[in-house]
Each structure stands twice: as structure tokens, then as C-alpha cells.
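The data below hold one chain only, encoded as C-alpha cells and taken in the form predicted on its own.
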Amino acid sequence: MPIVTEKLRKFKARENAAYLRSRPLSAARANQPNGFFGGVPQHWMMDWPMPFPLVVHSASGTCLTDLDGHVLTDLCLGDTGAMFGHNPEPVARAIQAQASRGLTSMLPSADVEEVGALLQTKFGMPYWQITLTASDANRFALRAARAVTKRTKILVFDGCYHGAVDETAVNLAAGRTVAKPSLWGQSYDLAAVTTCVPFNDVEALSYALKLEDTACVIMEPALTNCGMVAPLPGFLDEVRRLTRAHSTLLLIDETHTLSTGPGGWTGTHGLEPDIWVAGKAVAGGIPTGVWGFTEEVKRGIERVRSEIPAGHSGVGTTLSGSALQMAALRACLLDVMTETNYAAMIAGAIALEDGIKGLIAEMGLPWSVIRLGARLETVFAPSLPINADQMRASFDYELEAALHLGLLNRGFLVTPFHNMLLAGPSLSRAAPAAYVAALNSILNEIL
């Protein structure tokens, strides 16, 4: 039940006023025309629950400094783009060194062999391709899956997120696959190419795959963008069994669940996908996506390539695999995505989880907490949802926005949607307790 009370309204008014008073330089920027739509380089930068966008002056590790000099503990980390911290030193050094040798040439650089070996070792797949984003990696992998299987449809789970791939931007509404309302200008019925079923529903998945028209199931091992929803015990095993039984490829998108541990959820729990995708954090903040695939998929792609004229296939972009990307990717895989950094990240997330759970219990709130490695989320429900529909029923947008703005004014930047936190490797030992204290002060004003 959403909490909309007079106390909440007054709290939001006070916090808005405090934000306005304390950020005159950001306010001045917000009120000046600068040539950008909405004043920001991407329109979704206006979606944060603040009177005007925060302007960042610098970022390092798990700290952001804004234009007005406020130092914030960053628990958003670019919504995973800076999961291993802002400006990791090995990546910064690699970028500086590569800049003197050229940035892009549409040809392989000297880092190819080492990067290929690192990808194979860390993520298990024998063959790889580089893209600019995970959205591109998913888009191109799905094209490959349809070409290889000669089937037209894909299957996604309700509540999934696979970037800016049109055919994955769907919801399940009254049993029907429909485009998300946020998908601007969609020109065709996505149900013609996509089947959407509930997460954790083996029966619905089995029924859909029996039609034998699905080229690929694309999924996150756990939902992470409609609120975090973990797989029920045995669900991922059933997904793999059913896809194999119906000759359907399985694509695991670990762009967010890379936070689970070294090798992502796949490496931690021993999944066996046909195609594996990640992006955002894999090159330490340099735009990069990767998709890897099995020997069987490789043979299928070779067959498809042999059947078409040489030239532009529509799978790939000119800047993909640039020397700059490869240098950053090598440094991140080798010196940033380490066991030591993962251990520090997960320890920080556990400390946050324990503190939030303790506060929930102390205040008698009907809430719960889910954690997936270094990522965690507070859910406004007494027990954890098992699918997107249940998660949506727990949402309280007014309360969420108030918490986020209150936390920002108290020195903590959190993800602008839901209540997700991401613990970077350099998060201080004092930060979790300070975060819980800030949350406690806000709740005491609101509730």
C-alpha cells in the first residue's frame, strides 16, 4: 500500500528546499540553455528524484564530488557502469598508454590474444565478439541465434532488462505480450517476434517452447531492473533442460548480475549457456559489451556467413573492438575484476544488508532485503517477490522518491529507480553504518 501522508509531503518539500539551497552552481547550470534536450545529454538524466540534475565535477572510487563541492558516497556507480569504482587506476593507465598509439582503426590491436584468453578464462566461452554496449551485444547475438536456428521468435521473462533491444522491451499484461509504454515509436507488434512469460514459471516456459518456434531464450539469471527477483531453487536448471529439449539457444545476459562474483552468476553457479553477454562494467567504464558463444553456435555462424555475400552483415558497428576498448578491457579483466576486489565489494554489500535488515526489524516495517553478491535492494513487501507482477505490487513511488532525495541530501547517491544499492570495492568500512543512520533519520521523519 503506497504511503502518501502529510508527513511525507512535508518531508519532500523540506528536502527539495534543502537541495535547492545547497547547490547554487548546479541550479545555475540547470537554468541556462545549453543546446541539449532537457539540458542533459541523455533524457533519462532528468529521471532522478531531484529538483534539477546534479552536475558532477569529479569521480573516484566510490565517491562523487558535485559542482558545489559536496562529496557523496556513490551507491549507484553509474547503474553498474562503474561497478568496480570510478576511474580504476589500471584502466586509466591503459587508456593513457593506448591514446599515444591510436584509438581505432577497424583492425585488431596487439591486445587481441591476451583479451581473448582472459575472456575465455573468466567467463568460460571459447569464442568472443566485442561491441560498444551490452544492448548491441544482445541485439547481435539474437540476430545470430535466429540465423543459426532458422527460427523467428525469442522468449523473454516479464520484468527483464536487456538494454535498448526493441524485441525485449515488453511486458506481460493479462497473459499477452505487449510493448512497454516507454518504448517510443514502436512500429510493429512485438508479440509477432517475442513471447513473454513470468519469471520462475516453469510451466509457462515449457508451454511456450513446445511450439518449437523459439530461436533463443534471453534472460538474466535474476531479474534486476523491475526490482530484484532471484530464481527459485531449480528454476535455472529447468530453463537449461527445456531449452535443450526444444533445440532453443539459451542466452544469459549478465550485465547486472556480474556483481554476483567472479564470472558472474554463470561462473558462481555453474550455468551452461549457449551465448553469454555482459557490458557496462567489463572495461572499467569505457563503453564496451562482449558476447561469447559455444563451439556449436560458432559452427552455425560460420555456416550462415558462408551463405551470404562478403561485406556488411548488419551485425557489428565500426567502433566495436577498437584499440581503446581492447586496452581498457585487458586492464579491467586482468587487474580490476580480481578475487580481492570482489571480496571487498561483497563484504560491503553484506554490511549494508545486515544494517538495513536490523533497521527494518527495529522499526517493525513490513519490508525485506534481497542481495545478489555486491548488489542489494530493499523491497516494500514482507516477503520477497518471485516474479515481476508481485514485485510491481510492492512499488511505492512516492516513498521511494522521498528516500532517494533524503539520502542524497545526507551524502548518499543511490540508483534513481527502486531501492537498489551497489557496493564498490573501495567503499569505506564506515559507509554502511552511516548509510543506515541516514536512512533511520529519514524514516523517523516520514513514518
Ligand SMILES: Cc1ncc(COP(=O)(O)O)c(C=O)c1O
The other form holds:
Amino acid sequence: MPIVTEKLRKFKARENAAYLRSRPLSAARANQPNGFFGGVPQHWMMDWPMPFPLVVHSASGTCLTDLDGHVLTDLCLGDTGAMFGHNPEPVARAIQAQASRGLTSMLPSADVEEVGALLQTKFGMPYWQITLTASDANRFALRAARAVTKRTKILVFDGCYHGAVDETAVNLAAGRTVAKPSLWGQSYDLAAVTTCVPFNDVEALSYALKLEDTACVIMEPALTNCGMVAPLPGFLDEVRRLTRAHSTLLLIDETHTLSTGPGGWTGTHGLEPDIWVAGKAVAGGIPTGVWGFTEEVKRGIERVRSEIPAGHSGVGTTLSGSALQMAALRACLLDVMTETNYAAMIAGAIALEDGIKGLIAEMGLPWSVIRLGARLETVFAPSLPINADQMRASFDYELEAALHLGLLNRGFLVTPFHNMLLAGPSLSRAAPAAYVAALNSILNEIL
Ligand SMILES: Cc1ncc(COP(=O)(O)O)c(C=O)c1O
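If the one shown is the form predicted on its own, what is the structure of the form predicted in complex with this ligand?
Let's see the whole complex now, leading with the same chain.
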């Protein structure tokens, strides 16, 4: 039940005024036409719940300094792109060195062998391709899955987000698959190519797969884009069993769940996907997506290539696999995504989780907390939802926005989507307690 009270409205008005007062330089920039639609180079930058976007002067580790000189503890980390901290030193060094040796040539660079071996060892798949984004990786992998299986449909779970990938931009509405109402310029019926079923619903999945027209199930092992929803015990085993039984490929998208541990959720929990995808933080912040696949999928792709003319395949882009990406990937996989860094990240997230849970208990709030390794969120419901419908019922956008702005004014930048928190490797030991103290003071003003 959303909390919309006079106290909440007054709090928001005070926080808006404080934000405006303390950011004259960002405000001056925000009011100047600068040649960009909406004043920002990418329209998502308008989607933050503050009066105008803060302009970033610099960022390092888990600190971000804005144009007005405020030093913030960054728990958003670019919504995962900077999950291992801003400018991880090994990546910064690698891209600097590569800059003097050529950035892109549409030919393999000397790093490919080592990067291939690192991807194999870390994430388990024998064959890999590189893209510019996770969106691209998902799009290309789905195209490959349809080609290999000679089937036309894909299946997603309600509440999913897999990037700018047409086929996955659907919701479940009254039991029917429908295009997300927020899509721009959709020109064909997504329900004709996609089936959407509730997360954690084995029966619905089984019913859909029995039709044997599904090329691929694409899923995150836990939903992270509709709040965070964990799989029920045994659900992922059932997904694997059913996909195998119906000759449907299983694509596990770990773009966000890479927070779970060094091998993602797949490595931590021993999943056996046919295709595995990650992006965002995988090259330390240099735009990169990766998709890996099994020997069987590789043989399928080879067969497809032998059956059709060479030429535009609909897979790949000119800058993908560039020397710059490979240098950044090598440094990130080797020296940043280490057991040590993950241990620090997860310890930071556990401290945040414990602190928030303690505060919730102390204040008697009907809320819960979910954590996937270094990533966590507060859910405005007494027990954790098991699907997107239940999660949507817990949303309170007014409260979420008020908390976001209040935290920002107290020195903490959190993600504009569900106030997700990510603990980077260099998060200070003092930060979790300071965060909880800030949250405490805000909740005392609001509730
Ligand atoms: C699970 C998942 N997959 C893929 C993507 C797409 O990533 P990108 O926007 O970097 O292409 C996202 C973005 O949030 C995501 O959450």
C-alpha cells in the first residue's frame, strides 16, 4: 500500500529545495540549451528522481564528485556498468597502453587467445563472441538460437528486461503476452514471436514449451529489473529439465547477476545453460558484451552458415571485438574480477543488508530486503515476492523517489530503479553504517 502522506510531500519539497540550493553549477548547466534532446546525451539520464541531473565532474572507486564539489558514496555504480568501481586501475592502465597501439581494426588483436581462455575458465563456455553491449549480445544470441533450432518463438518471464531487444520487450497482462506500453515505434506484433510466463511458475512454462515452437528461453537466474525476485528452490532445475525435454535452448543473462560471485549465478550455483550472456561491467566499464555457447550450439551455427550464403548475418557490428575492448576485458577478467574483490564487495553488501534489516525491525516496518551477492534492494512488502505481479503490487514510486533524493542530499547516490544498491570493492568499512544512519534520519522525517 503506497505511503502518500502530507509528511512525505513536505519532505520531498524540502529535499528538492536543498538539492537546488546546493547545486548552482549543475543548475546553470541544466538550464542552458546544449544541443542534446532533453539536455542529456541519452534520454535515460532524464529518468532520475531529482529536479535536474547532477553533472559528474569525476569518479573513482566508489566515490563520485559532482560539478558542485559534492563527494558522493556511489551505490548505483552506473546501474552496474561500474560494478567493480569507477576506473579500476588495471583496466585504466590497459586502455592507456592500448590507446597508443590502435583502438580498432576489425581484425583480432594479440589479446584474443588469453581473453578466450579467461572467458572459458571464468564462465565455463567453450566458445565466445564479443559485442558492444549486453543488448547486442542477447539480440545476436537469440538470432543464433532461432537459426540453430529452426524455430521462431522465444520465451521470457514477466518482469524481464534484457536490454534494447525487441522480442523481450513484453509484459504479461491478464494472462496474455503484450508489448510494453512504453515502447517507441513498435511496428510488429511482439506476441507473435514471444511468449511471456510468470517467473517461478513451472506449470505455465511447461504448458508453453510443450508446443515445441520455442527456440530459446532467455532469463536472468533471478529477476533484477522488476525489483529483485529470487528463484524458488528447484525452479531453475525445472527450467533446465523442461528446456532440454522440448529441445529449447536456455540462455542465461547474467548482466546484473554477475554480482553473485566471480562466475556469476551460473558459476556459484552450477547452472548448465546453452548460451551465457553478460555485459555492462565485464570489461570494467568499456562498452562490451559477451556471449558464450556450448559445443552443440557451435556445431549448429556452423551448420547454419554452411546452408546459407555468406554476407550480412544480422549478427555482429563493426567495432565489436576491438583491440580496445579486448585489452579492457583481459585486464578486468584477470585483475579486477578477482576472488578478493568479490569478497570485499559481498562483505560490503552484507553489512548494508544487516544494517537495513536491523532498521526495518527496529522501526517495525512491513518491509524486507533481498540480496544477490554484491547487489541488494529493499522491498516494500513483509515477505519477498515470487513473481513480477506480486513485486509490482509492492511498488511505491513516491516513497522510492523521496528516499532517493533524501539519500542523495545526505551523500549517497543510489540507483534510480527500485533504489538498488551495489557495493563496489573499495566501499569503505564505515559506509554501510553511515548509509543506514542517513536512511534512519529520512524515515524518521517521513513516517
Ligand atoms: C539483465 C540485463 N540484460 C541486458 C541488459 C542490457 O544492457 P545494456 O543496456 O548495457 O545493453 C540489461 C540492462 O539493464 C539487463 O539488466
